[in-house]
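So this first bit is one chain, no partners, the form predicted on its own, shown in structure tokens.
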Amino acid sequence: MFFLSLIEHTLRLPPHLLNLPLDQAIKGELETLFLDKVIANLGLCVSVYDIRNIDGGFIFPGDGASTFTVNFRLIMFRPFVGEVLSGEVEESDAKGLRLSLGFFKDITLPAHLLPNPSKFGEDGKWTWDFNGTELPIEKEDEIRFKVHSIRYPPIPVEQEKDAKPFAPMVITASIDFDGLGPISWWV
């Protein structure tokens, strides 16, 4: 679920931190430009782990600032496929549910991967008919699935004003196999 991940970047360092440690300066840095932010098929940034290496300090001419290459590891967050998570129902409709992990919300729940046979009431709520018995999906339950797959969508260019804000990583999760879904079916 979470990794090291080695990066290798080019630092501006505006003067106004040169009074700073260096490390600590560097360490802000780039802090501000990883931090809850998501790489293309590494994942979603949780911390700066520690700084390998830093060369550098180049001031190009005009420029007040210094110039540093910075090798440095990062905590990402990427749940492998076929992994088992724990989360919270945020939605329901009648396309699935949409879940969350509390530090990430872009996790879906598409109706074909939801135990068979279910169906989606006039009450807003997934239920699933086990044996004649109706076990419903409540909001805000709590709800063990497993990770489908995890996608990396371009960049979109232009957005439609009433569109949902774009989602760099979105991972699309299944409750269809035994064990999963609501922890109140199982326990």
Second form
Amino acid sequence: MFFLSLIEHTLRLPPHLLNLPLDQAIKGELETLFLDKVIANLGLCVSVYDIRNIDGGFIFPGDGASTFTVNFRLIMFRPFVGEVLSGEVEESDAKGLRLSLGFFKDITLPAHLLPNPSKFGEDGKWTWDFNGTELPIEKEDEIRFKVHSIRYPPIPVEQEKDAKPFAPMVITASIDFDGLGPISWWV
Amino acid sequence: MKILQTNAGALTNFEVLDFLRFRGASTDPTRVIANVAPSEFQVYDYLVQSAARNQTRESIDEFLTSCAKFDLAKAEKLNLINIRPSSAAEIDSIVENCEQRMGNEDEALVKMIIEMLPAPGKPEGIDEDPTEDVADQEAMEAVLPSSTKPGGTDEETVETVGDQDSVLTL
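Given the form predicted on its own above, I would also like to look at the protein as it appears in the form predicted together with its partner chain.
Full complex below, order starting with the chain above.
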């Protein structure tokens, strides 16, 4: 689920941070820049793990701030295809379910990746018809799902007013295997 | 920004949890003073209610040395540590071609997991004997008729964390 990524970035350190020790100031700037943001193909940045190297400190002419080239590692949330994760149901509608991990809420579970004879009831819940036994997916269940694919859609240039907020990283999940779905189905 | 190495190492949930704890994250109200951002807290809250909360570095090391004989891929070992399955059906979704590769040994693997990795029983990781954890969890579930999981908080507000604690100390 989590990986470390080594990044090099040229950072401009604003002059009002000159009173702080260098590593603290740089860490603060990196956190403002990267924390909770999605980097394409790397995933969602969770935390700055460590700073490996700080280089530079040049002041360009006409500027009051110093520029550093920093090598650092970030903890990225990037599940691999086929990884099994556990999350909760956030929304449930005719097209499928949306799951959430607390810190990441853009996990879609489309209807075709639910175990085969599933149907959508009028109360808004999906139910799996397993050899005659009806197994519903309740809203408070902890769901185990397998990651089917991850997409990083490009940033839209324009959006209509009521469109859903843009999701820079979308995970498609599947529960069409033994052992997946609400834990209560298998325990 | 230049990406030097996309993958400089995989981290188990336990390692990320440990890192956040080391920075000062915790579930009690002193968390507001800690040097941890709100988005990091959301990750911490998620990890604290997963199987990682009771794990220790030693238990994970032990588990890795013992499962060497099962010939599992690195990703499968990572999944097993993060999810901590407690039955053979759950292993099937984690290990590919389970029938072919392991056949009858999957029960042995499940038993080993239950022994070595502590059960995600109580909220504030008390590292006791894992079988004792499972027994306590069953006793608690018998007493509490509600469907709340022991130690699992779904909301991220500090108030509900407080409520959950008071329910469990009964």
